[in-house]
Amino acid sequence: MADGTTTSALRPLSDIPILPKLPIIGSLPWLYHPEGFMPRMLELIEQHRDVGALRVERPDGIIPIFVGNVSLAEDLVDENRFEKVLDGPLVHIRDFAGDGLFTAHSDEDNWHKANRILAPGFSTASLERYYPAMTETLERLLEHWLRANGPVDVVPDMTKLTLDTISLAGFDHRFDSFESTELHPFLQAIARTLQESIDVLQRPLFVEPLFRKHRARYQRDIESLFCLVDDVIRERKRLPEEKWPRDFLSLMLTVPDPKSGEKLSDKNIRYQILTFLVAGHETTAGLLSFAFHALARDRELFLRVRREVDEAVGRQGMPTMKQVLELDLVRRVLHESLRLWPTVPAVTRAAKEDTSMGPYVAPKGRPFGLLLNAIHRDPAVWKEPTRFDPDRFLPEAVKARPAAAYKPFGIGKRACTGKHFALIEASLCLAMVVREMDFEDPGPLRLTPTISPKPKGFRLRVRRRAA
C-alpha cells in the first residue's frame, strides 16, 4: 500500500456499522429528520462515535461511507494520499457550475488553469479593490433594518446582502435586492436548483417519472442563470477595454494562464462566475445568520462584541478593511458559528491509491463522505461540543488542536479560494450591525433542510441602539 501498512493488517469497510435497507428503497425512512439529511447524519454519527463511520444504502443502491471522527478524518485530508472527489449533490451542481473551481474534476485542466488566473485575484491588495462594494451593500441592509416596522426576516436579508456584494465586487452587476420585498428571480433559481441537487439523491428511481414537471422546471432554471450570466459577459465584451473595471470578471477575460499562456473560455467562465454567485452568497449569508442567532441569544457576547468594535472602530462611520481584519472576537464569533454549522457540512474523499483510512482498507477510489459538522462537534477534541464558545479559537487553543478538527473551507489544494473574502464580508457586516442596533432573544434554533443549513423562521427584532 502507499503507506507502507499491508492489507492483512487492516479491516475491511463491510466492518464499518450500516444503517438497516429496504428493497427498492435503502435505507431511506431511517434517514429522515424534519431539519435534513446532514442533521440525521450527526445524530446517527454521535450514536456510532466509537467508531466514527457509517454505511447507508441509497435508493440506487450505492453505500456511501460516512465519516464523522477527527481519528479517522486525519487520514483523509491527508493530500498525499487523499483527493477531492466528486459525488452526492455535487454530481447535480455541476449541471450548472460545470467545471468551475468547486466542481471541477481534480485532473481537468480547467480547474489548474483557472486557479492559477484567479488566485491573485483574493490577494490582500486585490480584496482592498473589492472592499467599497463590501460597504455599499452593507449600507443598504442598515438602512433596511434600521427601518424596519417589525422583526426581520434574517435569512433572506443576508442572502440579499451577499449576493448583491459578489455580484457587485466580483463582476459590476447590481441586482439591487433590497429594492424588493422578494427575493430576485435569479436568488430563487439559485435555491431551487440547489434543492434539487440534494432532493434527487432521496428519491427512488421508480418515482422520477412523477418529476418529470420537476425536472423540467430544474432546466428552465438552469437556462435562466446561464443566460442572465452570459449576458453579463456580453455586456463587458461591449465595453471599450480601457473602461472594464478591475474585478473577477476583467480578471478571467483577460488574463492568461501563467503556465500554458491560454485563456479562459466564455462557457468555462460563465462557470465560474456561477461558482462565485452560488458559494460566494449562499454559505456567507447562512455563517451570518447563524452568528446573529448565536449573539441574539447571548448578551453578554454581544456586548463583549459591542466593546470591540466601538474600541476598534469607534461609534461613526464605516471602518477600513485594516480595522476589520484587527477585529479578533468578531472573527473568532464567525469561526465558531462555522464550527458547529459548517455552511458546506461534507466534503467526499477517495483514496490515490490502495491506503487505509483508520483501522480499514481505503481502496482507490473508494469515496469517503467526511462529515465536517460531525468531526467540528466530536467530543476527542471539542470540550462540551454543543455550546458556542468564541475563545476555542484563541491561537493557543488552535495550536493545541489536530489540524483536522476544523476544516470549515474544504482541504488543501481544493478549499474555498475566497475565504478570506468571505470572512473579511462576514466580518465587516456583524460588527457594523452589533455597533448599530440592539437584538430581541429570538428563541431556540431550528435548521431547515436545505443543501446548505440556515435557520428556520429566524426573524429578529432589532431596534436602534439606544445613545
Given for the second form:
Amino acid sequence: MADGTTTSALRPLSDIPILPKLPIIGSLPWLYHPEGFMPRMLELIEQHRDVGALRVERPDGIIPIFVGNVSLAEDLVDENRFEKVLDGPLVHIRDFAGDGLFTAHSDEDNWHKANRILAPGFSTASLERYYPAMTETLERLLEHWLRANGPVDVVPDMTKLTLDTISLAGFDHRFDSFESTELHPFLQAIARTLQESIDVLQRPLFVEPLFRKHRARYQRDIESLFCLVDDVIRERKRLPEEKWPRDFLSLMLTVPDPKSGEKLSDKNIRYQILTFLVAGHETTAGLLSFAFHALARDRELFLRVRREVDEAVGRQGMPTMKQVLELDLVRRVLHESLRLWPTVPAVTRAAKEDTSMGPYVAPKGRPFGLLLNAIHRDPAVWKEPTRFDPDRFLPEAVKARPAAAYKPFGIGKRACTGKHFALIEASLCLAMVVREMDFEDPGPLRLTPTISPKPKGFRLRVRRRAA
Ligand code: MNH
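Mind sharing the form predicted in complex with manganese protoporphyrin IX (MNH)? What's above is the form predicted on its own.
Zooming out: every chain and molecule, the one shown earlier first.
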C-alpha cells in the first residue's frame, strides 16, 4: 500500500451508499433530472457530502461508483496508482473515434504514438499557426451578431464558431456555418452519434427492440462520418505536398513518431480527425455559452472584462495571440465558468494495482466515475461554491488549494490535448464580443440534458456597444 495501511483495514466498496434500485431498470427512476444525468448526480452527491461517493445500478446490472469530494479525488488523480479507463459513454464514442487519443486505452500503442506526434502541435508556441483560423472564424460570428442587433441563439452560434474553427485548423475545411441557419448534415451526424453514446446507457435493455431503426441510423451516421473524413484524407494525398496547408492533417501525414520513426496509419488519422471534432467543439461551445451567460448577469464584472480588453488590445482590430494570452481576467472568467459548469462533467479512473481510495479498497481495474461538477463545488475547498467569482483563480488562491479541486481538462497524461487551443479560442471570442457588444440580462440559468451540458434556450439580446 502506498500509505502503509493494509488492505484489510480498508472498508469494502459495498459500504458506499447505493441508490434504490428495481429489477430490469436499476436505479433509473432515481436518476431522472430535467437537466440531465450529471446535474442529478451533483444533487445526489451534495446529499451525501459526508461520504462523497455514491453507487447506482444501471439497467444492465452494472454498478458504477461516483466520487465527488476533493478528499477522495486526491487519490483518484494520483497518476502513480490510478489511470484513465474507458467506461460509460466513452465505450460507445469509441465506435466512431476508435483508437484516437480520446478513446484509446491507456496502454494502447497508438495512444503513445499519437501523443508523441500530436501533443507538440498543441503547445502554445505551435498554436500561432492555427490562430488565423480562430480570428477568421470569429469575424463571421461578430458580423452575424452585429447584424442581428437583437436576440441571438447563443449555443448554436457558439457551436458554429467552434466547429468551423477546428475544421479549418484541423483539415483546412470551411463549413461556412454562419451562411446557413441549418447545421451541416455532417455536423448533425456528429451531434446525433455523440448523444446516442449517452442515451444508450439510460435505456432499459427491454426497450432496445423499439430502437432498432434508431440504432440503424446510428450505424449509418458513423459510416457517413468515416466517408467524409476518408475523402478529406484522400484529397489531401492527391495534392502535391508543397501545396499542403499547414493544418493538423498535414502534420499527421508527415511527422513521424520520434520513437519508432513510423507515421500514423490513415485509419488512425481518420479517428484523430473525428476525435478533434468530437472532443473539440461542443466542449468549447458550452464553455463560451456559460461564460457569456455569467457576464450577461453581472454588469460590473462585464465592465471589468471590457476595461481589461480595451487596455490590452485597444478599441480597433483583432488582437495578436500574444495579447490574447495576456488577458488575465478573461482567462479567469473562463476558468470560473469551467468550475461551475465543466463541459466534460466526469472522467473515469481505475487503480493500476489493488490500492485504496480514501477509506475504501480500490481493486485493480474497478472504475470510479470522478464527478468534476461535484469536486468543483465541494464546500470543504470552495467558499460559497455557487457564487461566480473569477478571482478564485488569482495565483495566490490557486496555490492555496489542492490541485485535485479543479480538473476541467482531465488528469495527468490523459489530460486534454486541446486545452491551450480551447482557452485561446474562447478568450479571443469572449474578449472581442465584450469589446464590441452590450448584453441584456437573460435571466436564470437552466441546463440542457445533453452529453455536454449547455445553457438551455439561451437567447441573448445583443447590441452594438454604445461608444
Ligand atoms: Mn479536450 C481530453 C476537456 C477542448 C481534444 N478533454 C479531454 C479530457 C477532458 C477534456 C476532461 C479528459 C477526458 C477523460 O479523462 O476521459 N476539452 C475539454 C474541455 C474543453 C476541451 C473542457 C474545452 C473547453 N479538447 C478540446 C479541444 C480539443 C480537445 C478544442 C482539440 C482540438 N481532449 C482532446 C483530446 C483528448 C481530450 C485529443 C484526449 C487526450 C488523451 O487522452 O490523450
